[in-house]
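Quick heads-up: it's one chain on its own, the form predicted on its own, in structure tokens.
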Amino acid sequence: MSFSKKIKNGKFIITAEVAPPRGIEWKTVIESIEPLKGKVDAFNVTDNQRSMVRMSSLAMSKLLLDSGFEPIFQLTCRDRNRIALQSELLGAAALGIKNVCLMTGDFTTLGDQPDAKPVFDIDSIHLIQTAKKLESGVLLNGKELKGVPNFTVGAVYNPFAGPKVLQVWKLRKKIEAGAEFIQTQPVYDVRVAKDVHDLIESLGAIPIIGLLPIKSLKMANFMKKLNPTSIPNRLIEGLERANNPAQYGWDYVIDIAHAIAEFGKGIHFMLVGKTAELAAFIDYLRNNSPYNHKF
């Protein structure tokens, strides 16, 4: 069953993230996710994540599609104006890429070319409205299209960004604009995951909760610096005690994944290796877990 059909039929969703290469050697990226073929429902292809140059998200999405993987084409407003954004969406549809995740994007000052000029002609809410406008058969300026695209539109939500009132307002606007699924930043607390799930579902979209295994204490402290409330103290303390921090971080995330599988609608894995372990866990969820009826 395709990703879009699973979204519409209320099936449990598992997505994962894949970054295009810094260069043109894309085959190694495909090989790295081969263990997940047929297990992960769709792969988000990042768009110059953290404002660092990578191969085009659209090109990598097409390469995934041709290799038997279902892509979610991520598109940000940072590097393109509304003309280019409409062009990219139409190009994706023409190439057979139906799943899109639309976002504003990180500021260029956060990347490794901080002098690059950001665009931000429109924001993520307006970009979602743009995709829906194209689906109605016209461009933003009202000119009629020759051939109409059909997207499964998603967006993102960061439960740790502030102020919370503004973030929830933006989330509501994204869903009202047409976002059918929402993928979140990584969470490390079951209570937070449940609260975020309930919020997104109450606003009318499918929640797909983000999980990112922590590989080291250094990684945890870096993420805590970015989002001070995102990393609970017990995770830091556990990493400090662990003989194998990477294994501890993996087991910690899998415990949360079990809880989400019980109450939730979907999980988004931001991978740092461990594709074979993730493939085995998905097999367990689908075949032997108490939640297998949800798949």
Given for the second form:
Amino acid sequence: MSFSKKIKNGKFIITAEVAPPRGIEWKTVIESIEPLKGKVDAFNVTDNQRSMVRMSSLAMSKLLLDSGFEPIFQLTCRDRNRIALQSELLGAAALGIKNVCLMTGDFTTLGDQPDAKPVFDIDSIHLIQTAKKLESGVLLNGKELKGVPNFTVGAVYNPFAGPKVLQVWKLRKKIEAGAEFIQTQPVYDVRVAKDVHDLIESLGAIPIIGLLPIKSLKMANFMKKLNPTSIPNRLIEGLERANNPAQYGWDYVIDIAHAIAEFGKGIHFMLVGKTAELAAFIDYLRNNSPYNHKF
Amino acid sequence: MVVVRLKPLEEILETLKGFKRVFIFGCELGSSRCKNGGLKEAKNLGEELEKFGFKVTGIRSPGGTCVLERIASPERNLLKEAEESSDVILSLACGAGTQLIAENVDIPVLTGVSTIFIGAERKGKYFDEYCIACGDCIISKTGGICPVARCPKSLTAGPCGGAIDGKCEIDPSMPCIWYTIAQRLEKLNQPDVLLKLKTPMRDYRKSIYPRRFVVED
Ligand code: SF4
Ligand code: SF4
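Let's see the other form, the form predicted in complex with the partner chain, since the form predicted on its own is already up.
Below is the whole assembly, all chains and molecules, this chain first.
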């Protein structure tokens, strides 16, 4: 079943993230996710993530599609004005790429070309409105399209950002604008996952909860610095005590994934290092878990 | 106020290469307030230039170098004075003032400053960028605080996902302006103002430069 069908039918969703290469060697990227073929429902293809230049997200999405994977084309407002954004969305649709995840994007100075001009002509809410406008058969300026696209539109939410009331306000506007699914920043606490799930669902979209396995104490501390409230002390303590922190970090996240499979609608793996393990976990969820009916 | 930053002496010396008689303009509005191009800085710079063998022919710092009448009136024509006495004019006024001088004299005009922003001043020491002259002011709806100029992404529909702990994702030494806006509206007991705020795509025709403003008769 396609990603969009699953979204529409309320099936449990499993997505993962894949970054285009720095360069043009895309085959190794495809090879690295081969074990997840037919298991992960769709792959988010990042758009020059953290403002670091990579191969185009649209091109990589198409290469994924051609290689038998379903892409979610990520598109940000950092590098393109509304003319370019409409054009990219139309291009994606023409190439058969239906799923899009639309966001504002990281700021230019955080990346490896800090001297670039930041664009931010429109924001994530506007970009969602733009995709919906195109679906209605016209450009933003009202001019009629020859051939009308049809997207499955997603957006993102960071449960640890603030001020809370404004973040929720913004989330609501994204969903009102037409976001059908919301992928979140990584969560390390089942209660947080449940709250975020409930919030997104109550606003009318499919929550896909972000999960990023922690590989080391160093990584956990780095994440804590970025997002202080996202990493619970218990995770830090566990990593300190563990003989094999990478395994501990993995098991920790899989436990949360388990819990989400029970109450939730979807999970989003943000780092696919352990592809074989992830594939095995997905097999278990589908075949042997008590929640296998959800898939 | 327009805030400027004095260029390093080496850079000024480099641009003045080949000239001898230098007339220095400062400005007693912006450049003077931020202590980077008023009369005092112009005088200091003049002394430095003399040490390097230049002849400083005059130093003037009108209250508003970007107003033609202030620099060239029949009673007090600073431009003429400069032009007749010097090979070159070095201006410490903002980009607008310096260009106004340049289009009204027949000798080269160089700048000794970079114009950095429109800002607010505190304690004569701190200058913060508060407005980018977007041409379509929205601050009546955002607690009198400007997210267009004070959010690096100019987000007008609420904070981005990098707004954590009250700090801006781009530079943690800055507040995320959306926290400031939210606090302000809470204090005013107007928490709903934002929630009702309509945030259409902005019309950038209002900020396409160069713009002209005409005072109506
Ligand atoms: S909204 Fe525009 S005009 Fe108003 S303060 Fe901000 S940048 Fe200046
Ligand atoms: S953290 Fe706040 S001020 Fe900084 S870019 Fe995001 S919304 Fe703008």
